[in-house]
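For reference, the chain that follows is the form predicted on its own, supplied as structure tokens.
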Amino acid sequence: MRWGLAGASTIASEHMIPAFRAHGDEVSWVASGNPDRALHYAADHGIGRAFGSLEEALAAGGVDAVYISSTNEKHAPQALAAIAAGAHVLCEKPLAMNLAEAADMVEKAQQAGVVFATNHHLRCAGSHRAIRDLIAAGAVGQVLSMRVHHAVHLPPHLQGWRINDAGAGGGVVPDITVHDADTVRFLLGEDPIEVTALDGTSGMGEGVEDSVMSIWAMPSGAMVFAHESFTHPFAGSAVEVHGTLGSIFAQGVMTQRPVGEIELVTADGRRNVPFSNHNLYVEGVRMFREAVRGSGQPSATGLDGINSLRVALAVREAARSGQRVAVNYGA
């Protein structure tokens, strides 16, 4: 498969380009709004062509799929342009700045007959799949509550617009809460219906929130507590699932690497749960490639991306209004 890159991003260089090449795929071009950045990026990563705009790159052709990792406000117009050019699309989260844009992207892809996927990488982790399998097998009985701790420290080279540009989609809610929404949906197999939240700035945000805590009500009656932050250098990350028959404690699993530990605690005692340590991004690309061939679906579909965005937007609205907010599942 031949890929084009919309955005000369860090995630593409550190994770996605190696994942594409692990499958023998070619990265044909990179497009950036900064032509000099595109040229240097292409040279640094062995990419044959560089363009100063996505429109110019799409006109040049030569790709089967486009990976979008630009700033958030560009996702929708870039995805629509790629779809119109007949390319399959793998888009970073959040899909768009609002639900209408996200829905339009997915609808246009369906009409064009191309694969459209959201790059929610955590679904591809062996650790998360092991947790999901434990829950599905009834290892903890009826799920009563869940805690997602995703308070990390955003490294300097990733800060920039994420901490100071609301117009570009900055803030911890679109950056991390949207991931945690997809994680909860993936693990529990249900969608949050109502949220309440508080947000704030704790040393990094400049005009956007850098920390948020929220509580989500699930249709089953389970409750979820989620904590996301850019400002916690030593907190680590964790997922806990507590049920009538046991609890799952997963430490260090909210990450881009296949690491962490899972422990299941029941009346029979404690046991460590093994899981596959495969590369998350290589697995995500594998599933996307299979979907393009007509076999199965991407790990996270466009609808998954829409629904994670629904939850994140509800969390932000709840934090700003001080009210409980129903998640909008609309049409």
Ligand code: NDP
The other form holds:
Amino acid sequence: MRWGLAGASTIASEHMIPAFRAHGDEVSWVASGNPDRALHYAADHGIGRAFGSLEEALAAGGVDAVYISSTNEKHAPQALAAIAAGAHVLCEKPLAMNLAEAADMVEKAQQAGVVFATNHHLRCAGSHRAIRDLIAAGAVGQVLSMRVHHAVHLPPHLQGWRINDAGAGGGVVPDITVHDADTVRFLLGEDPIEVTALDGTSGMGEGVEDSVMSIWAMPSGAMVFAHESFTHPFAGSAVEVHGTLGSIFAQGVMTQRPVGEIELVTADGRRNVPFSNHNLYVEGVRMFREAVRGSGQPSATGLDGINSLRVALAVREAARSGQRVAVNYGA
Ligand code: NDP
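Switch over from the form predicted on its own to the form predicted together with the ligand, please.
Every component of the complex follows; first up is the chain already shown.
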């Protein structure tokens, strides 16, 4: 497949360009808002063509799919332009700044008959698939609660728009809470009904939150606690799933790499749970390519991206209002 890049981004250079090439795909062009950066980025990454706008790039054509990894406020207009040009779209999270935009993207893709996917990489991880399989097999009985520990330290090279530009979609809620929402939905197979939350700044955020803790009510009665932050250098990440018959402790699994450890604790004792260590992004691209070929769905669909955004927006509203907020499943 031939890919176009909308956004001369870090995630594309660190993970996605290698993931496309791992499948033998070609990265045909990069489109940036800055022509000079596009040229340098193309040269640095061995990309044939560079454009100073997505419109020019789409007019030049020559791609089957567009990967969108610009700042968050650009995702919707860029996705709509790519879809109008007949390209399949793999879009970064959060899909958009609001639900109306996200729904429009997914609807337009359906109407155009192109594949539209959300790059929620965590559900591609062997670790999360193993946790989901344990839960589905009844290893912990009825799930009572889940804790998601995703308080990390934003590396210096990413301490830009994420920590100081609300207009670009900055803040830890659109950045990390969406991932946690998708992960919980993937593991438990249900969508939160309502949430309550507190947010704040703890050393990085300037005009946007850099930390948030929230509690979600699930339809099954399970409760979920989620903690996201940009400012915690040593907290590590983890997922815990607690049920009537056992608990799953998964350390270090909220990450871009295929690492971590999973332990299942039941009345029979403790045991380590093995899992595949395949590359998360290579796997996501594999499933996207299969969907383009007409076989199956992308790992995370457009609807998955809308639903993770619904939860994140509810968390932000709950933190700002101090009220319990029902997750908006309307429209
Ligand atoms: P970057 O800050 O690296 O890139 C975002 C945009 O910023 C680029 O598209 C580019 O604009 C501009 N930019 C990049 N570098 C420079 C620079 N040196 N000087 C000026 N402008 C620059 O963002 P990320 O790669 O961290 O994130 C991009 C998107 O990907 C976000 O939506 C984020 O949420 C998502 N993401 C997803 C991850 C995942 O695992 N699924 C992980 C990390 C990010 P232009 O468009 O004009 O080229």
